[in-house]
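We begin with a single chain expressed as structure tokens, specifically the form predicted on its own.
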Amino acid sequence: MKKNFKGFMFLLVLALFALLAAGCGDEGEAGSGSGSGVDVGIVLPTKDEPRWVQDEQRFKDALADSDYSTEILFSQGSSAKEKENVEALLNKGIKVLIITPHDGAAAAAAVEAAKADDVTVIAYDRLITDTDAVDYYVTFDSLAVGAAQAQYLVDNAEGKDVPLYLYAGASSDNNAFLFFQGAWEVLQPKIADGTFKIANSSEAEALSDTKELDRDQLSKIIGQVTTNWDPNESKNKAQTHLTSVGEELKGDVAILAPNDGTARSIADVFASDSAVTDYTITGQDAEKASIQYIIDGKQSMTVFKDVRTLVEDAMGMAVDVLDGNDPETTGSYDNGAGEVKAKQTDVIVVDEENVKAELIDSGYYEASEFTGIE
């Protein structure tokens, strides 16, 4: 009887240490990868934006045979929980970490501690400031972004004194100080020559002789004209800057708007002044929504990202460092601390004229998401 009892609990034994080890193979079942815990941790923004969405399901479709595991937080517009996700994402034992901050000077404590822990850094869209974390940045060409947004008001503008209603991005996104910066350089020898009159904010028209303008004065000029990302703000910016000038500043006008969200927003506001004639307005991202504007004429163009070609920049930067190589790089930014090394993705710019081509047949969006697309 005390052998067949010592044979049960060897038997016994057996079975539960079969048991753990099962379970641990099953962590990280995102990937193969390195069996246990998670290779990549991924930190988007907010969820409150289509734009986060639409790269979260990007990741997942390039991740979908990945061999490493990974695991997708969102910070939901606090620097707080951005930096508890960093942190839950270290204790799962992260060797990448590809994160777009919230605010990118918050966001230094948060990868500063990754770096700690000799995870490697790679900042997604947005750049991480005054830190030397950060060790990649996958990005597209802000500064060309807000150029094609400038350049498509330059094109559409007729005659002289144009009212021009400028607004930016976040003051807490350094990206949104590259639009801002690469708009004003193609805008403003059209404000001083005359074929554009600001509307809406005395700081630019104070600086309207200066094309290339520095950090602070950059920063007067969007502290005026933020909208914050947010289409509230955006909203609330614009009927007071309608109600708070006359006729002259109506008629047709152009409008400088950061992203599509703002710009749906924007436009609305203006279309609804019977004053207001016609509006020429820019936007970014490429969203549904604005699309569906697009088509119907409600907004002018939009720069198309190809949030596809990004992510796999990122991720094809994240496995080159899990496999012990070098990520490709075409160029570096400033953030304050040192040169972060980059790679840069083309943008598209998108209106009417081409957005079937661009959007539809590209695989990017189906048709039938629309109506009135031909």
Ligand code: BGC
The other form holds:
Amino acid sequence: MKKNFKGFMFLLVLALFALLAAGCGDEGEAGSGSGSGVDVGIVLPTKDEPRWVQDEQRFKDALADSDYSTEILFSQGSSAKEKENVEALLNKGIKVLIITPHDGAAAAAAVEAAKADDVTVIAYDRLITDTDAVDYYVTFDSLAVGAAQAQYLVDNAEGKDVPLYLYAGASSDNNAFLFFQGAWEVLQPKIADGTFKIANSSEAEALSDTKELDRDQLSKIIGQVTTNWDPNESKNKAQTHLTSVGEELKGDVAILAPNDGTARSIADVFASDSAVTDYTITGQDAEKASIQYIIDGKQSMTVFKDVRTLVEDAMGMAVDVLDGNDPETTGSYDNGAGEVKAKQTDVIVVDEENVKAELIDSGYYEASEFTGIE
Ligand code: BGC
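Okay, that was the form predicted on its own. Show me the form predicted in complex with the ligand next.
In what comes next, the whole complex appears, and the chain from above leads the way.
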């Protein structure tokens, strides 16, 4: 009896230890750590889009051997949750915050709280606007993303009056402006010369003589054709557009879709309309589902943004800061309150011609994740 009791106590202590150990980590944590606190806090916008789950995975891969401890939290499309996340990380003593805002303007309050705590703030992929609390910005060349999408549509347009359907990202995301601006500068001359005929935006039509749009003009068009980065909203909008146009705006069409998640939704709608004989549709992010769509001929292209480079740049900057060095930057972005020092990465256009070389042979994805790859 006595012996059994001792054994029971031993098991109880073991169980308590296991519980304590489990409580110390959560699925977002990575890195070996340099003490009890967290050195680098990472806040990503949502788990609902594969793009950001991809970033989480690439952060975890990169952090596996780090000397610094990190924690990754998701804001699930809510600025309130984002602020809570930042506060939770500040309470854990972070020195550097890497953050992709859900809403670029609303996130100012969260990063100002971090700044007040002497934390270095790195905006990751999306800029945080109208605040001087952002120290650095790591980003892809977002103007080039839009320009590449538009150039693809131009290169694949045949004849005159090709119906052009325009879609944009969320107005709360500064990138949505950069993508659309980059695209518009390439599309506008081809709208003006009659190659394309805008099918779904009176605001874009009204501005079809203006190549360089200011923020207000961009806002007007984006407000009309926004997807809010939401596949469902994209689908509903595309359905409404196709229901309201005549046959002359169907046939062989061109579609500017801002990213892969919205592209797949929009493509499905266009594919199911019998009066649409063919379509060219853009995307970005090289999400696995879209790579399969490209292999299957359902999405025309994607803009591949190698997240490994962005993660490397962001963590490189964080480590420089922690080690007391000045991070290297390559330029700057105006966020409305001043110039933010930035490091920018190039993007790659991927379509069925080079999908295997760029994404499989390069080791970014495994061939076994797709069907129909030759
Ligand atoms: C990112 C894109 C992403 C989009 C929606 C943008 O800020 O740059 O890669 O597809 O947000 O999440």
